[in-house]
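For reference, the chain that follows is the form predicted alone, supplied as structure tokens.
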Amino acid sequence: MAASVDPLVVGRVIGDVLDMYIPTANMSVYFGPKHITNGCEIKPSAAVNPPKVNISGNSDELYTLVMTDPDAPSPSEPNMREWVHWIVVDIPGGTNPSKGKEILPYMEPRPPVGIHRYIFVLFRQNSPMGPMVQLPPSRANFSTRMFAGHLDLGLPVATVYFNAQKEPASRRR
């Protein structure tokens, strides 16, 4: 059973980044041993490396994964919304992003001020993307909706997000 979108509504992911949709796939995201659940807090120092992402489905299905920050540079003035952190296409179902084609390398969270949302959005592809996907001209002012529309991806099939804020220098590990 796929997860509910209710936490995405409460966290304003639905609205700020995505339109309402019905989840039809499962995606689990882990930073080390920490399983990401909607709205949980992750220290940026724990997210330096790409997370482990497991995607449900069959190997004949292909998926696109997008990770963005809609709160850049600050939640009160997100004039760079969305900052894109990662794009991987052609991920076979039942596997993970390492089996797909990385379009934009993973960039760890670096929230300068305030609490930022970091959103993983999964789309089911209609066909292989391969060279059709262009590198975004900038990480700033990316639009998940426009990206999905341009590639005819439709609505997401799964989404999960976490919160992060700048760590005091003395507490980084």
Given for the second form:
Amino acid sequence: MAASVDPLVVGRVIGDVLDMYIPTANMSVYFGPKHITNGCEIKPSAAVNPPKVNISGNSDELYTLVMTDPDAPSPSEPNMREWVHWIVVDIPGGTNPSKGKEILPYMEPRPPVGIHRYIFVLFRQNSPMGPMVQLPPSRANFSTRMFAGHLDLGLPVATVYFNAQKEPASRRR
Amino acid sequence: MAIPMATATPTDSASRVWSMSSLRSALPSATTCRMPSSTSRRPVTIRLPVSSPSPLLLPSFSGLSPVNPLISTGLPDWKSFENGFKIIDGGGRVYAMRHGRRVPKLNRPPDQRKALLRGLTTQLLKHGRIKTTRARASAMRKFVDKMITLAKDGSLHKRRQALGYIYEKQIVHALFAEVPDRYGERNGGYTRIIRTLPRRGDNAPMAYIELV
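What would the structure be for the form predicted together with its partner chain, rather than the form predicted alone?
All chains and molecules follow, beginning with the one already shown.
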């Protein structure tokens, strides 16, 4: 039973990855022609290339975008929670991540078992990051909360997530 | 006919139909059968007397047989026969409508239904999150919770019971290994259902069901 109707709470994104926050910015994510809404289903073959992300806001603000998967390797046993796919910092407001600094290059979703959630989290930066950000040692066992605390990013300003599962190897007739 | 002549004459009408009051006075009063009144439309339930007093005077043993409307001795003052033809035993109620029936049938005969639910719980325990129709997701909650409760107990007997239900034994062993850590403090409610968009082919309402 959902305590609230917010899709991020229902899908336990707030709880597993994030804390409760108040969205203050808008972010729209597109994989090709498909617009991402919370909980929609995307095929991994459609997510091979990084999505187009449009961030609202004015250009003197800088944003950080993180894409993680909290259900790695399987939702029933998330030993490697979370698996980080993409980190981009210093994105000017009103643009897209290509104008920012890509700390961790984009990795496409490859869920081995089960249906995974892939979460895009947007933070507002207080100051330009520049060389302060170091690469996480490995993609596994990432913690978005600790990453945000380490860089003093505070609570997120926008979040969206989608589901993906492994596509069957052979084409169904 | 062993019915003795009623001492009271038939009361209401001039017809030959026996009325209940006259018959009741004629029959031995050792039983405590609750005769359904003719005007009520309850389903016919006759409670068999648990403790019959067994006095020494019990001439005709008609006490424990329920009133079977098919063996009618011309007595019924009942206005209608619709309620009368249900067969009752042990107090189970049978309604013409679905009132109070809580088992989801899933449009399948019982053997297929059981197999479907076994397969769904196996897959959920294997993958952690699956997408099915809403009816199936809400029907399988009970069985997933049962399996996790068996794993919480952890004894050999419970393990064998789980092996008899889940199709893959690796999943049972993995379940018994990890459930105490994962669900040790949680009391019940080990699944969550998230409704989602309908299926394209037949517009069936779909849902994700996941382990907590």
